[in-house]
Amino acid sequence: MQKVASLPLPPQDALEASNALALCIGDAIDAGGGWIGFDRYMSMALYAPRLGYYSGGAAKFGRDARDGSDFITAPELTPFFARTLARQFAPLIAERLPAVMEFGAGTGRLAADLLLALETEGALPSRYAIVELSGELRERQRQTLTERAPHLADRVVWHDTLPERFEGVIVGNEVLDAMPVRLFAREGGRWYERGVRREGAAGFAYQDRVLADAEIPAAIAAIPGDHDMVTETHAEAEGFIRAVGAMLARGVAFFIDYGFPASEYYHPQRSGGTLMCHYRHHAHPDPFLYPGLQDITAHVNFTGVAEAAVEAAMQVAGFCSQARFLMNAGITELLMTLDPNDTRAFLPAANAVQKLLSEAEMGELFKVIALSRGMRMIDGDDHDAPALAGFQRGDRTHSL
């Protein structure tokens, strides 16, 4: 494996794990007769069994490089995310949607923030289930909640597997960029399918495979122009998002995440598509550097994920910037709980705030999306549930 100049050294028996990795993989490419898609070699590095950078025992998420970690995510930044969301998510919960479940619950962070903010808002759910696949991240997130929340953890489970059937409220944050994509790149107005090869003893690069007409996604072959560029389709993303929308009779789903809507995800302009990695709080573009040990992601295509959901019945209940949602639900009101004459409490706050809002870092490339079942989210006498105040300036959903 070639290593980028810039980036830390892995310890050695990571890179024992990650070189392990590398021959699974490279034993699947093998069998697929030299080549497999972009998305299964993603699948392997995410998530082989006990070697994948999701189901392995890397640090994944952290404030920076010292702790071991490759990024930071909202709820790991500032508790004033998950007490946000707890405004928004309480008037849902009182309106006979007692559960919550959390899909991509990390280190525990969020579960544990937004059971204490729950609390204080007097709308603790009568369970919160967390769905995770990792043993090791399981550990870790019941480590959290018993250091946090020590009198709320009895109130998790957790699933492997996504329940038949379920009623309340369902948060995924930075899940849906965690998902393998395919890849895809046109050169000379035709379309290839971007997949893997090996390279050498242990590596690999990528490689194109010719794609007759009938082959090429509807999402892609909808691009105008016949501009070179590289890009990503969803499916898996999109299958998970109708997974849930089978799963939810009656409630709401958020889901915050970087992406775009179609017509700027696949503007003429981002011809080098959105799959970047993070290693030890350095972005790059290669995935193939040390497998199993560097998050691989892609930025999220909204138009599909609602267009999934609908096709799962349910409905889009708002869509529009971080910001904009912190906003409405009052991040700014909680914030100023806060003395800011004790400049040594405040000030950090406040600046972990900003990043949340500020256009330069999250507030703009995060988006939330929120889809509902069996609920009718109106104002006024006639309704069985509150209107979605975090979407009532500034929603997008009319961009899907």
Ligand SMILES: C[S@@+](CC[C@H](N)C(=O)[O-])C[C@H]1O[C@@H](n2cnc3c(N)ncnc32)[C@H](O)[C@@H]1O
Second form
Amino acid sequence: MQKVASLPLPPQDALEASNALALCIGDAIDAGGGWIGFDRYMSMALYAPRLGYYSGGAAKFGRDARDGSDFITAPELTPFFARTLARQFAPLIAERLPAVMEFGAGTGRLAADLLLALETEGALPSRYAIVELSGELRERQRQTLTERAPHLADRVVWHDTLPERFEGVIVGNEVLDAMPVRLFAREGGRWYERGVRREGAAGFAYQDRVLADAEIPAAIAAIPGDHDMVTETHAEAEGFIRAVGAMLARGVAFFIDYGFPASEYYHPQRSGGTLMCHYRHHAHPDPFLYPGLQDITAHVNFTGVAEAAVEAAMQVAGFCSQARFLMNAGITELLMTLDPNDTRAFLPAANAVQKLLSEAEMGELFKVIALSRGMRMIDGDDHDAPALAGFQRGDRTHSL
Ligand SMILES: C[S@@+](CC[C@H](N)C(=O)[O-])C[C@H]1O[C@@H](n2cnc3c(N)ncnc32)[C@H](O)[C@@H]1O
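Cool, the form predicted alone is there; where's the form predicted together with the named molecule?
Let's see the whole complex now, leading with the same chain.
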């Protein structure tokens, strides 16, 4: 097992779970003739039953490493994130989309705060469905809902797979970046698929396999130049979007995540790829450190998401930066409902909102994409749903 001197050592029971997962991954590598694709490795490291990062007992979400957590997400940072989303969702819910579905609901903070904010907006959904792969997170979500919104908790239902049909509003925050990616390396002008082999007694290392021309994914074959580079493709996230399209009979799906359109993602200058790992609030590039005890993510290719959506008969109803979306949807007005003279309440809230909006933090790197099906969202008389306020200024759908 690899260690990094500067990172905190996991407790003994966590190390034992990680060793058990490493044995399973080693078996998969042996069964694959000494090599597995990186997507298979990432899938096992994050989702192997009981031992994967999201299936096991790691703390994951939190403010700092003292609580054993690894990273913080927008809903954990401030309830103003959920309250602003509620301003966007409320008119849709009022227009005959009475249910909400959330993918990968983390600790349940977004679910609880969204339900509370939708109640305030007078637009409570009849049902709030959570699609959650992890039994452990499902329990945390139940607890959060019971603590923060006990009178609304009975509206929440859980699914471990997608239901066949859904009408309503869908939301997924930082879900697409947690889906396994394939890795590719260009070296000396030639493309390789970067996979995983065993290294030493219980470790893993990258190993590249030459690709025949026909095996090179179109998105990367088109990258100009012949300089060395590493990048990713996102078949799983795109398959997931197609499955959402097949399920969504009528409604709008909002996905919020870090990433870029393909022209930026596969820009020749982005030569190091976007794979990143999070362990105790340290971001680092080594996916083989403590398998099952750290998060592994890649940025989202929003052009791939949009293309998959269109293949699945959805329309792109908007795409812009998180800062634009939240400001268009009214985050600053919401913040101003706090009294600026009440510095104990106002300053932490303003700091958190600033983090969501700042270009140097989450405001520009994070994007929001809305995918609709069976809706006509236009201003004026001829409509069956209001235009989406979140994209009214700064929509960048043309860049996809
Ligand atoms: C980085 S966490 C984000 C959690 C939460 N949305 C938040 O913002 O705090 C990623 C989540 O996506 C979930 N996830 C990944 N693939 C999924 C899928 N196919 N369906 C539902 N959830 C999925 C993971 O289980 C995990 O809970």
